[in-house]
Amino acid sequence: MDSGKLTLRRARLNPLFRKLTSEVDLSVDHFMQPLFCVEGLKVKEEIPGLAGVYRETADSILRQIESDLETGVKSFVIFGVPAQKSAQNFSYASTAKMISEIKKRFGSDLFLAVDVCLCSYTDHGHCGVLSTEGDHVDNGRSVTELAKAALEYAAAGADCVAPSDMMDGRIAAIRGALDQGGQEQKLLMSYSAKFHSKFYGPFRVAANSVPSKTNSLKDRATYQIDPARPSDALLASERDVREGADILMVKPGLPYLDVLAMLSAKIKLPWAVYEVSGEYAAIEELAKAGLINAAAAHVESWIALRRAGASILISYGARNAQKWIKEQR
């Protein structure tokens, strides 16, 4: 035998040694569970493609959180879905009330982030207020509304506000509103690198936020990042750091591993990554067809996201993470 020959398989033979030498740590502590709370909903509803995830009622969401805490999940991001939609002059009262009820019930036992966007509130489904002509999203008016919503959510008890709209300047406006409104200790998690992706389908059903199509505004390409322009993700993330973001995010996850790796190497803040609904549903659908082991595939995906630099994993399977990780190790 050539003593100078590189031999790698020897270190892979013993399963305990494989665990001992693992370079990527994966724990339920890294996860956030998304939750959808729908105002006026009487009975919780299944979400197509997202097995075990529901559009929750005001009552069922509290029971679901209690169940999730028992699985080891301690962090959540909530999406409020109001009963009434409009073009402007939005009310954030239903989401704020839900935040208050959750924190009253569970207090410091959980970390609660709240999505800040207008897509579920607008009658057209876009992430901001439209111009009078309806041909584009008005950045300034949208930012004003987002800052108002963020402050209301923080005052209701949210530990973190998470703007996902992709308007210019919204981090500075929200940080300013929080600081001036006595909420300066609340964290700000920016969806700084949110791409114009085709993987958001099940989420838009859950959040009732499918954007309408007009002759001049067919989708969200005018404000979400072009998948072919990763440099915009760096520029937006650097800007959001300057404006006061505490946590940054890449969304979606697997299709943008290169972007996550690049950004997390350049900017030394905590990085979240959102394993979006289409990514999660793709694995679930493969499993239904008998073509993949769902638990093993989810864990493999999560390891890839951690490997690329994510500190925080936002996944619809967070409530299964502890069980699935244990099964695969």
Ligand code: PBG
Given for the second form:
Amino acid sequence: MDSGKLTLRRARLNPLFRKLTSEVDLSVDHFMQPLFCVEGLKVKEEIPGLAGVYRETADSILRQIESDLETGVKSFVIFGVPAQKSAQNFSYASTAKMISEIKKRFGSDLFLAVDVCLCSYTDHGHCGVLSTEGDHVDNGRSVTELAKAALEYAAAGADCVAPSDMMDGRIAAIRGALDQGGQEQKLLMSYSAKFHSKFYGPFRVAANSVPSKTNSLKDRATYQIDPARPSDALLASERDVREGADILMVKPGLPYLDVLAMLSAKIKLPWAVYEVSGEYAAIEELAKAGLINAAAAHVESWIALRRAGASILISYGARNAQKWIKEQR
Ligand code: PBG
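Having seen the form predicted on its own, could you give me the form predicted together with the named molecule?
Below is the entire complex, every chain and molecule, led by the chain shown above.
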């Protein structure tokens, strides 16, 4: 054994040299913070599993954004949770009002994306409108609604609309609605490679969007991508480029790193990755059990997501990113 000969290890000995040769740039500039705004809520509620993340009231969300901006995070994706649920004829007014209040208060100090989906609005919790028979999610009717919602959010001042529903043709419909509605400068971020994942659990509690378990439609498998079909993610992402998306997304993050690496190598639009509620909470729970250092594990995960090709990291920890990166790197 030649124990005295250093080759690759020589470059690892000095911490400053390790920084000098880092191939992955991780900074708060790449982060987006998810926010939940719940209509009619009186007192903000911490979300189980997501320490430091809340279901916000109309007032608390403004204070939260103010303190987030101080941490250096400047981009947000907002989820509106309406008080009233229905089967159709949804009102997007409460979310639109929140958007305009945020923009009135903070203007161009922040970049505001808005999630576009129906799952918080429908009384059954699915991401679209059901057929008359109630046995499937009707693609055409859902797309019509989604385009309406997206235009309303953009008109209210959102910088970017982000459809997460997974209907076919929604990118073209939304792009068309924005262009015809005088919102042609607004960005369109497609959740193009969104998988049918079990890691969305804490989010569904936060957004009050657990799908109801009728026999024919017990989960989101008929519209979200099967975890065993990465080709479907490629087809959907290529299609969304043709339909006018400006930003594409892989979701969840860590369990789909291979998909992110494959897609970002093939398609040269900006890629976002969503470190979803369940994967974020998994780290938090390990830390609670004393088995891991949460901040260090989050930073390691974020490096992996950037390394695999994401420009934008959507993470519940965005508001801690600057601090944790500074501590850990
Ligand atoms: C809405 C939506 C979901 C997430 C983002 N937008 C949940 C779902 O599809 O069930 C998940 C985000 C997370 O888990 O953090 N369709």
